[in-house]
Each structure stands twice: as C-alpha cells, then as structure tokens.
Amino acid sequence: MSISFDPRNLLASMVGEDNGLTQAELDGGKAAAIAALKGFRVSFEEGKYGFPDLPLNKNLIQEIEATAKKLAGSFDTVCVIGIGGSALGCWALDCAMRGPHPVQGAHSSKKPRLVILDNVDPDFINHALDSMSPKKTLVVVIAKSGSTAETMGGFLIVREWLMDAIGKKAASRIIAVTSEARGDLKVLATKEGYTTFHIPENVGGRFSVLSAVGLVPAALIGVNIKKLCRGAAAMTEAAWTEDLESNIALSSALHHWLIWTLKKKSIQVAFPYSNFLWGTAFWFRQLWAESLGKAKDRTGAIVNVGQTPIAALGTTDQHSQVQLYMEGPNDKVYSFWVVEKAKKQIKIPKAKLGLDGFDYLGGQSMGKLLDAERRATEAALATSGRPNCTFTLERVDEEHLGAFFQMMEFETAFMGELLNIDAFDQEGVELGKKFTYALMGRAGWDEFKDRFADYEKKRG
C-alpha cells in the first residue's frame, strides 16, 4: 500500500514568495505542527475522540462479516437512509470500489447496487421506490442521534413501503445504525426487532466512514471492509509519528495551514484525477467544511475560521472551472489526487485518418493522456503562481482508499489543533435542525418556533 504527499508546487521557488512557502516558513511551523499532533493525542488518549481506532475493531468487522454472509443473496439493493456522514461515506465505498453511477452495469443478488436516499426531495423519494422492488431491498437506516428529521421521514416512508409489501417480515429487512443508549431510532429498533449497530458516542458522523456507518452497507455491497480497516490501521500508524517525511496527514496539514494562514488561500479545491475517487471528493467536502468552519476558537474568542472545499474532477473540470482558477482571483490551493495503476488499460485505436487531430493519439493509452491533462494543469497553475499539491494512491483498492480516508481525518484533526479550533463539534448546523423541528411541530422546541416567527416579520 503506497500514498505519497507532493508539496513542490507550494513552495515559493515554483509559484513566488506572495503565494507560495519560503523554507524559512516551513521551518518556523514545524513546532506548531508537532505541538498539534501531541495536542490531539492527548485528546485521543482522553478518550474524547474515537476515530484513531475505528480500524482496530475487529470484533465489529467480524460482526459486519457474518451478518452480511446470513443475508447474502436474499436482497439485489440495498438501500441506505441517511444524511451528511451518514451517507457521503457509503456513496464515497460504493463509487471507488464499484464504479461511479451510472456505469456500474447490472444489478442482481449476487451484485446488490445501493441507493441512498440522502435527501427529502419528493420526485427523488418516489422515482426510488419505482426504482425498487420492496422484496429484493435491504434498508438501512442511519442516525446517530436517532431522531434527524430527514433520516426519519425517508424512513417512515420506506418503512410503510416494505410493510404494505411485505408485512411482518419487514423488520427482518432492517438495519438500523445509531447510538447505542439514546435516540428514538435505537427504541424503535429494539422495539420492532431490526438488527442493530451501534456508532461511539466520541466518534462524529463525518468521522464515522470506518465505523458501522460505512462498513455495514459496504459489506452488504461486497466491499472487503478488512482490508479497508487494514490500510487505515496501517495509515493510523504513521499518522501518530512526529517525523513529517513518514506521516503525511501532519505533513499535509503543516502545508495547508500556512498556506491557508500565511497566503491567504481560502478555498481548497480537491481535484481527483479518477471517476472512482468523485465520491471521495464529496466527502472530503463535508469533512473539511463542517470541521473547520469555526464561530469561535477555544478560548471562546470571535474568528469565523474557515477555508472552502471545492469538488472538481479532473479532467472534465478542466473545461468548466480551470479558466476561473487560472485567471480568477488566486484565493485558492489546489490538491490534486492521482491514481497510480488504472484497475485496467484502454489503448486507443490508430486509426490513421490522415488527420493530426486523431492520428497523433492513435496507439497511445488513455491513463497516459490522464497523465498528461493532469501534469499539464499542475504545471499551468505553477506558471501562473497557482500554488498546488498532490496525494498519489498507488492504486483504488480497499487498502488505499481506507488509508486515505483515515489520512484525511487526521489531517482534518491536526489542522484544528493548529488552528486552535474544536474540529469535532458543529454548532453551525444546529439553529437550522431545531428550526425545522419547531416548523414541523415537534414538542419542545417552540422557543425555535418564536424566534423563527421574530425573522419572519423582521423580513416583512
């Protein structure tokens, strides 16, 4: 398992000292970045925050495993209801180990597709249940907090839908994901009998990909969730090191952050060179955003911290954003993920047409043409002072995409220690969650219902 960290293009030598990082600085943030990883560890250590040893449960693996082996080839979807957290992971395994949608060719109950009803869009939640038939369904239901308000009116519909179908059976279709000792989601799964996971208190939805959240519905897909927690383990490893050569999550980090604080680059545009790794970019997006878009640091001090992510695909983003990120403002850093070893070669064909638009491709490869695309924007935005960086997978397996997964959560942990903000928290979405629930009428909360009635005149 091989995944390198190509900071080169942000250094000053490559896109000038007003855009890029001097030695000089990379040197003066090498204490802080340390001081980070010791910070977080002891938090870890505190038991405040469990994502570091996700990959470690073995015993939930193996619980995953038989439960997925006891109902294989009873189900050809298997559909997930969740929302955030709870969903982009499970799309994020599905698109890099089973191809993007919609060129994953036909399904069956040897080859069960997923659908994620992530959203409470009517047309969307109808055209799936069309698309479904409620004997051949698996559902799994996921929320933490086991009372999300979209999660469990998506579920309530389908749950309707498998017992109008189904009847009494329709537990034994069930799985639900959520906290152990609390939620309405936990009372109504042990009260009706669903197979049950539980999701550590300490660990976020964001941060729940390696736990029952992504590895249930992956096992169900027939992703080989051991060897996904064995290169996240591997990768956890390297992450608790203090040598930034080895540990590219404090290494990557590091650049970020002084990139970021000290360039003023506040939008990080991921940029995958792989239609397998799109998913991932969605995902990266929720975990970046929601993670270090910050009210207050710790000491309870104003920042409004924060830097954008941004999903571009490379190369069909090329013709669609690359002309705002050459000439547009240079607000941006750019991390782009490449893919060593396609999962297989396409030559294309010499056609000898007589025409250089056509024959000077014919007989070379498309991963060489990706190459080319993808080295050829690198070294454009260089050019043009665009500073940039990239992560190279040797591979899209289950190996290096939990490597990468796990790289990318401590990454994400370590910038909230440089940047002295609680990465784990999410105060932010919270006022729009309980005024929908005031909106909707659920008992409590009509303190959230005046205040939103107070906006309401405000807007006149």
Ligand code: PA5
Given for the second form:
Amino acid sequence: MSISFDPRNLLASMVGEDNGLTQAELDGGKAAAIAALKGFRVSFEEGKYGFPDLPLNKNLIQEIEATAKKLAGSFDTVCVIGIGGSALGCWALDCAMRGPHPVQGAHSSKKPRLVILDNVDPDFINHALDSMSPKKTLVVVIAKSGSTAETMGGFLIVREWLMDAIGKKAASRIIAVTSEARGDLKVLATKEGYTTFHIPENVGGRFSVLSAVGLVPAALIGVNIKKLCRGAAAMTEAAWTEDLESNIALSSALHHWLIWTLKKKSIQVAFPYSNFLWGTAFWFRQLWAESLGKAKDRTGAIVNVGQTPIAALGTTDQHSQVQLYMEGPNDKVYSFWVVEKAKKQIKIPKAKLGLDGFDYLGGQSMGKLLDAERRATEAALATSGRPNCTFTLERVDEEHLGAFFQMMEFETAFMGELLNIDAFDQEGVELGKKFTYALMGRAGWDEFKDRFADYEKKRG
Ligand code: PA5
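Could I have the structure of this protein in the form predicted in complex with the named molecule, to go alongside the form predicted alone above?
Entire complex below, previous chain first.
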C-alpha cells in the first residue's frame, strides 16, 4: 500500500511568497504541528475520540462478515437510509469499489448494488422504490442519534413498503446501525428484533466510515472490509509518528494550515483525477466543512473560522472550473488526487485518419492522457501563482481507500488542534434541525415554533 503527498507546488519557490510557503514559515510551523499531534493524542487516550482505533476492532469485522455471509444471495440491493456522516462514507465506498454511478456493472444477488436514500425529495424516493424489489432488498437504516428526521421519515416509508410485500418477515430484512444507549431507532430495533450494530459514542458521524456505519453496507455489497481496515490501521500507525516525512496526515495538515492562515486560501478544491474517487471527494467535503467551520475557538472567543471545501473532477472540470481557478480570485488551494495504476488500462486505437486532431493520440493510453492533463493543470496553476499539492494512491482498492479515509480523518483532527477549535461538534446544524422539528409538529419544540414565527414576522 502506498500513498504519498507532494507539497512542492505549495512552496514560495514555485508560486511566489504571496501565495506559497517559505522554508522559514514551514520550519516555524513544525513545533505547532507536533504539539497538535500530541494534543490530539492526549484526547484520544482520554477516550474522547474513537476513530483512530476503529480499524483494529477485529471482533466487529468478524461479526459483520458473518452477518454478510449469512445473508449473501438473498438480496440484490442494499438500501441504506441515512444522511450526512451516516451516508457519505457508504457512497464513497460504493463508488470506489463497485464503480461510479451510472456506469456500475449490472447488479444481481451475487453482486448486489447499493441504493442510498440520503434525501427526502419525494421524486427521488419514489423513483428509488420503483427501482427496487422488496423481496430482493435488504434495508440498512443508519442514524447515530436515532432521531434524524430525514432518516426516520425515509425509514418509515421503506419499512411499510417492505411490510406490505413480505409481512412479518420484514424485520429479518432490516439492519439498524445506531447508538447503543439512546435514540428511538434503538428502541424500535429492539422492539421489532432487527439485527443491530452499534456506533461508539466517541465516534462522530463524519468520522464513522470505518465503524459499522460504513462496514456493514460495504460488507453486504462484497467489499473486503478486512483489507479496508488493514490499510486504515497502517495509516493510524503512521499518523501517530512525529516524523513529518512519514506522517503524511500531519505534513498535509501543517502545509494546509499555513497556506490557509498565512496565505489566505480560504477555499480548498479536492480535485480527484479518478471517477472512482468522486464519492470520496464528497465524503471529504463534509469532513472538512463540518469539522472545521466553527464560530468559536476552544477559549470561547468568536473566530468564525472555516475553509470551504469544493469537489472538482479531473479532467471533466478542467472544462468547467479551471477558467475560474486560473484567473479568478487567488483564494484557493488545490489538492490533486492521483491514482497511479488504473484497474485496467485502455489504449486509444491508431486510426491513421490523416487528421492531426486524432492521429497524435493513436497508440497512447487513456491513462497517459489523464496523467498529462493533470500534470498540465498542476503546472498551469503553479506557473500562475496558484498553490497546489498532490496525493498519489498507487491504486484504488480496499487497502488504499481505508488508508486514505484514515489519513484525511487524522489530518482533520490535527487541523482542529492547530486552529484550536473543536473539530468534533456540529452546533451549527442544530438550529435548522430544531426549526424543522417545530415545523413538522414534533412534541416539545414549541419554543422553536415561536422563534420561527418571529423570524417570519420580521421577514414580512
Ligand atoms: O458528522 C455528523 O455528525 C453528521 O453529519 C451526522 O452524521 C448527520 O447529521 C446524521 O446524523 P445521524 O447519524 O444521527 O442521523
């Protein structure tokens, strides 16, 4: 397994001192990076955060594999109902391992597909239900809180759809992934006898891809979760070392922290040159945004900090976004994600048409073209003073994916330390949730009904 980080195009020598880092700035930041690692380690050892050790939970991996084995062959679709951290990791895994939508291979009971209901758009839900057969669908409902309105609503619809088709057997076709000690989903799962997996209290949604949240759906669609966790465990080991050369999570956190805070790059573009990593880019977008966009620092001072993550796909978005990236405000840092070895290479045929626009391509591989396009974009950005860096994965397989997830989770945790903020809460999404409960008539939320009424009155 090999993942590397190349920060050369973040350096002042490549993009100028206004936009890139000097050696003195990097040297000056190293002590803060080591302190960030040590600070996070202390919190981890106190049991506050559980994601680093998730890939080491052999019992859970075995239990999930046994469940997947027992059910194998009885379904051709896994319908996940979840949202945010309870859905994006599943999508990232599915996209990387089964292929990007809509070009996944045909699904069957030997190669089940994943349908993720992570929105409450009625047209989307109806369309999804029409595409699935209740007799061949296994339902996985995921909510750590056990009460998220979108997930509870979606689940009630799917549960009834199942019960209408298979009656009492429905309970045996539902798996719940939730907190052990709280939430109405846990209560219902116990009452109706669903197979249930628990999310540790010290693992937040966006850090939960290697808990049952990601592992259960992944195992059901045939992903090798042992290998996934093996890759992640190797990254955990590397992420605890103080040597910046071998700890790419820490090195990347340091470079990004300096570029963001010293060079005012308030936007980060995650730029995979791989359709298979497109889901992972959306997973990263949530991780970075929700973890690092905060009103207050740990002293309680108002800081309103955050770096806006954007997902762009190479080469597709070269023809959509790069004009802006090259000539618009120089407020972004670009993180290219490169896959060294394609699953299978494809050659461009030598057509010899006597037409220059075609003929030079003949005999070369698509991989070479993809690589040339990306290197050209990196160079174009760098020579225009636009800082960028590159993560290279040897290939997209379970081990690399597990390691890459874990690398980004550690990087985010270290960044939280460097910014002196709590990267693990999400107070900012609470008010909208409370207004929703009030608008939907949930008992106990009258205060927010009144506050919402005040807001509407003010708006006129
Ligand atoms: O990262 C987070 O904590 C959130 O994005 C949650 O995953 C999201 O709000 C869904 O929460 P729950 O799993 O409780 O339904």
